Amino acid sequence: MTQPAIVKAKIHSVRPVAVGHFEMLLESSQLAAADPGQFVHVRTPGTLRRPISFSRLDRVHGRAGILWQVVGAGTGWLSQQPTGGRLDVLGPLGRGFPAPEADRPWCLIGGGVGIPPLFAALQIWGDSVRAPITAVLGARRGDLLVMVDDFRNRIGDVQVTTDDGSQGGQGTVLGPLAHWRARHPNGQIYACGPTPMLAEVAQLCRGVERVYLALEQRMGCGVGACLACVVLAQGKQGPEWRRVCHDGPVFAAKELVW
């Protein structure tokens, strides 16, 4: 795992992707080299830095993408930096996924903000997976999906689902789950949204092996010395506190308490 630092990152590109969300690439070969999962935390005018997972890491030139949604003037001010610029970031940080099982069948579940770090999982590992991969992704309405091309470039089996209906089957990623977990009870899941989807996700795949969930947290100081962003998690002596930003934000869905 590449060490943490605070890095001044010249920024390659910024663009919008959906209504209110943005993509940056940042050049940086320390980021690049981050686990899919992990995330960086960016200073932004105002007290606290915004913890934002990597979209894409691109190790053979150096650049690593962080995708977010404007709902403050934080991410506001984020999506109006030039090209060319600096930006301040801390990271990588956290524990990302793990690799995935090169023959087991591989299921990438994102909800809305959730899909970025699944489609670096993807340009990571995909070509190490044998076995089928599978994306299903969903949001609120069709203008709010991103990476939808993405994947479909990478994968042939990409299903989308929309809340209204827009774009894709109308409901949300947990019906697809269902019936791919059905054909593919030996299957590997990998899954970030927002929490109550991952606690659905977590029901719905009791008993699987290989299920991994990348939580969605507010933080503040984002190396696990504040205690901001602490879930519950199943401990040897029982339940147990765990920080987001330290101990995750990738956990094992055996490994929490919901």
Second form
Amino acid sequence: MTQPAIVKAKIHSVRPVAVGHFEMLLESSQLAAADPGQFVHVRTPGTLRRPISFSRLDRVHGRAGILWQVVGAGTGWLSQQPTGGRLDVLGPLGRGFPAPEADRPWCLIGGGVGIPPLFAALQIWGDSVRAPITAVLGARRGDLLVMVDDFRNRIGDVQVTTDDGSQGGQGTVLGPLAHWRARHPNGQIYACGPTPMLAEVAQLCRGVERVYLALEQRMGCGVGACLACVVLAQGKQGPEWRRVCHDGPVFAAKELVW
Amino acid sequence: MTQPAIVKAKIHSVRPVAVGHFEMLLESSQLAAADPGQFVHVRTPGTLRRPISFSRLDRVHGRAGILWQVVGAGTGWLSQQPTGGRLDVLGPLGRGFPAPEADRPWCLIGGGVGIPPLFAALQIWGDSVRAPITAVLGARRGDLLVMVDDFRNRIGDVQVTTDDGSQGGQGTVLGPLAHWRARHPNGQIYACGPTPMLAEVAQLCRGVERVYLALEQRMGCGVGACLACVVLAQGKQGPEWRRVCHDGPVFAAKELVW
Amino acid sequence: MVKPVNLEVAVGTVRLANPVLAASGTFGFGPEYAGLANLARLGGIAAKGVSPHPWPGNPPPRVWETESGLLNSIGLQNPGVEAFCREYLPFLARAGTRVVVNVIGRTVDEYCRVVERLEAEAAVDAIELNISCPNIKEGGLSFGQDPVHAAEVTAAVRAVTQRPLWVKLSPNVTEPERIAEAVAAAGADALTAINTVLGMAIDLKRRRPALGGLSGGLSGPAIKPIALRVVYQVAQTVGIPVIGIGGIRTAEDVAEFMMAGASAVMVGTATFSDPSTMERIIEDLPGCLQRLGAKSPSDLIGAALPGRP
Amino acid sequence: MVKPVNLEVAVGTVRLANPVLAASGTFGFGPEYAGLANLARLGGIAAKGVSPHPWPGNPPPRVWETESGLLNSIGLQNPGVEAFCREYLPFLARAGTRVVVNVIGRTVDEYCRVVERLEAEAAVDAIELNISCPNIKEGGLSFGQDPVHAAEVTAAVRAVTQRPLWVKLSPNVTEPERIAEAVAAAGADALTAINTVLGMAIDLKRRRPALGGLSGGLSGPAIKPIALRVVYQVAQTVGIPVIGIGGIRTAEDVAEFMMAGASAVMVGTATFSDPSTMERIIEDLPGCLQRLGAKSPSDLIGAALPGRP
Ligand SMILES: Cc1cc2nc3c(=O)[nH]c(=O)nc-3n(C[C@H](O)[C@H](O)[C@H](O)COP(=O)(O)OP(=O)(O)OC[C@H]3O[C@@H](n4cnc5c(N)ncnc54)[C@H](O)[C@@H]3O)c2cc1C
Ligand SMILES: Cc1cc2nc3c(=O)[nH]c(=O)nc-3n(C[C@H](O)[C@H](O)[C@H](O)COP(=O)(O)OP(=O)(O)OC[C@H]3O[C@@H](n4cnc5c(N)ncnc54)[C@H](O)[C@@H]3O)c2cc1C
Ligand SMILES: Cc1cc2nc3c(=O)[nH]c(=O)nc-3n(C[C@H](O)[C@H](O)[C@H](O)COP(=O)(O)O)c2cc1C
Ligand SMILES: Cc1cc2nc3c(=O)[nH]c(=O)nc-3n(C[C@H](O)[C@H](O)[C@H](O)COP(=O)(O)O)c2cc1C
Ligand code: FES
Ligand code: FES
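Next up, the form predicted together with the partner chain. The previous block was the form predicted alone.
After this comes the whole thing, all chains and molecules, with the earlier chain placed first.
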């Protein structure tokens, strides 16, 4: 695991990838060595940094991607940073996804800006998995979907859902997931997306051994010091708080208490 | 007098004019119609606007200049505004200099960034004064002097002083002023500069009928509403506060209480 | 498409065209901003504090910028109630908006004298008691920092006027709820929360407190969280309306204050940077309400208080 | 050219290599930032508050950004003094800097139990009593909001330890000077001022207070003027040293606090945005002192207080 550091990374490129979504490539072999599911804490003008997951990890060229939706001042500022400039990021942070088991069918479930870390996982581990790989990617509308082509370039089974049916099947990722789960009782599931979606994934996949969820929580420090970013998990003596920034953001579904 | 308004003025040009000093031309006939000694309240990113006097008033082309020294965040931001962009200014504000009397010798005393409003006065009224005109321009060092050439292009008698003698005579503007005063007991004096300098000018010129000083004070609103920017003046019933933004920034020296 | 929305709200018996008023001390006595803002569009104007006689205020500097905030130590300079009624009130009366007169005094008697003088003036829609100025008699603490004195001055003023009586709370107390309860029981019709937060800046060059008055009152976005907390606290404690104030700059800020329990709001420091702030907020409110699924401003009042659906 | 400067300062008997300490609750228990900051460079580290037994803290969200500020409602989650001594203190003992242990409790007895447990630990350079947590017995007000209770807990702890005892003041009171006097008389060796300012944010989408704990503590540059005011007030009132805290981000900020009367400072929220803030400040201090015409940090202490030349 790469030690986290303050990296003043050069911005290789920034480009719009969907309505209100941008992807940036940072030049840094340190960041590119991160685990999928880890994140960077990006310095923006406000009081706090902003956590963003890696969307891709190009270890050969030493480039790491981050992909975000503009939702407020921090992400807005980020989308205005010029190519060639430097971005102050703290990372790589947290505990990412574990490597998938090679012989288990693998399902990647991504909602909205939860899709990018799953692509990083596919990029790093896709070739090592010999069982079938499925991606189910959802968004509210088709014009908010990201990275679908990236997935399609790597695997054949990429299913898309949108709430309004404007692209792929109408509905949420849960429909295709239920289907997949029925066909692959032994499969492994990696999911990232809005918390309510993850709660439903956990519920639907109860009993499945390998279900990993990448969570979000409001953060202060990003390094485990302030105890801001907690989620409830099963401890030895009953429920206890775990830190999304340090113990996560990826948790086994069975660890968590909803 | 032009009514003050919020003007989103186009930036015609910004250029460095001395170490840490910049001058900007704004396209606005409304602003160009201001009186010398009036100022604009410039919107910067902080909580308050920043007051800056007009450095020149080009009524023909409808352009008004402002010239500032970078001393903090507001003036720093200002010096980074791009040509062609727009600046949000509130103005013209305050009461400027009265028109000089045509037949009285006229002395313009400027210290540091107090020089610009005097140039605006010279620009507007220089041709109407038939008596001799003298400018005494001072700064701490020669590389901090502004607008000397602008003055020289208009009048012959431009005297320069610097604290360290690096340009013109060594010393302050008070030396040449004392001299001028002795030779022109009937003269009129317009001064702008740091408050201690203005206090000395007032002291030195006590008894002279027409002495006008353009003052600085920390401002809130800039339009007379908040009572932040007060200086002590002679009222009917003893000393009273006057507002630099509204009753000034130009005051007759004899109005003021030091 | 934003539908036209009726923005009217009521603060007790005072009906306002919209919930956005100019805060006392930041909008002068009316004429100062008249060329820059359309006064008739505002929900109301709270005039700068007036005392029975002219007050000189503090030596300059009287303002100092801080991060997202402003320190001021104007020291309540004002020409006195007589000059106010003569020189400014006629203008305010014609401004086409609600007129709130902010009242200050050093003793209970001084407050009463100002309010009694205002009884003669039909143009006054509400009295706002500013109980955050130092109470000389009681050793430098202001009336607003002690429930007993706050109640005393409120009751005394209540006895001399039937006009809507708003009391403006200081945040510089251990328990604002206690002051709120006390003044509500003493007859206040509404509360304004908050006045400025006590603060200070140091002028490094002079090695001295930056303000002529040494310490000053902090305002602006920096104090918005403090103001929201006080509004939320007092709105739960008293039955009378609360007017929210502190760091408001946008329609969303207004919505936050209303959800925390405010029936209307006041805008102060933001006007300095942008004199059209209040008009912009009023323009943005319908769209903001629509995004929040509210039909009218009143829908939001207290929505975030405990026990609301 | 900036000359090398001895940055040492003393807080009573505690000598610090420089006046910049990490604030409690924002620097964890030491190891969390160890890879990102050189702990041995710091004047000291105040560990996160510890109670006699583990505390769970509040439900999330526990932080919310505000303009130039941060609201937090961590709720003093901590593993208890026993786990602290076992799992973290050995690391802090080796960190090469002063170790301050922040102590919390719900009753006087709980405070004493934590401090008694710490008596066994040689690594503890000072105790910091955090008297801003709610005192359950006294109806929800914290010890820090009442001079009598503040003195009581200070005296009780004083009786069980000879260690340097610092008491951390709450700004959420009418008169911080009264609390300061009371705890100084009860045996405090120094004061830390200030803890966070009570605040709140509203989550417009959920129509609810944004924080899981409803209200929270405001920190960051927004509160710097409030902190400076409290430091200036208490430094004039008591004879013991004051440690300044609240919104510090630069060497100039440190100089402001020291002129207002602080002997040292703590840096909290700024570390989140830039973990090297404290080291940068320490690096910048010599140049800052030189620009201010001071030979050492101690030259600045109290320079802006009344009666100084
Ligand atoms: C581990 C982790 C990984 C993330 N990865 C991504 C990603 O790859 N792409 C992406 O678009 N977004 C991601 N997010 C969400 C992203 O951090 C927020 O959208 C962003 O912080 C919003 O900042 P803002 O200033 O634009 O919005 P504002 O709403 O103005 O932010 C205000 C404050 O709230 C915090 N905040 C707002 N939304 C969130 C959120 N959903 N989660 C945590 N904090 C939030 C901000 O950090 C900031 O402190 C991730 C969040 C976490 C915790
Ligand atoms: C009527 C008037 C006309 C002025 N004309 C000019 C001019 O033509 N050229 C020029 O360079 N400067 C002029 N000044 C001074 C100028 O306003 C300040 O230098 C500027 O506001 C500094 O802002 P800052 O953010 O860069 O500095 P900071 O020091 O960071 O400002 C902090 C705060 O202090 C205020 N402030 C700082 N210095 C002054 C000052 N000298 N006077 C008033 N407020 C101050 C700022 O406005 C701001 O609110 C004038 C001031 C006044 C009152
Ligand atoms: C320069 C200035 C003068 C003020 N004068 C008064 C006053 O006379 N009476 C009063 O009740 N409040 C006064 N206030 C407080 C404001 O009305 C308001 O309560 C405070 O500024 C918080 O709101 P804001 O953050 O929107 O400015 C003044 C505030 C400022 C900044
Ligand atoms: C996330 C967080 C947790 C905190 N926890 C504690 C604590 O456990 N004990 C304590 O005395 N102060 C605690 N504080 C208060 C800080 O120590 C400090 O007093 C306050 O944040 C002001 O300083 P700042 O503006 O530099 O952050 C905490 C502050 C924050 C932001
Ligand atoms: S953000 Fe500070 S512990 Fe996770
Ligand atoms: S700055 Fe407000 S009255 Fe002059």
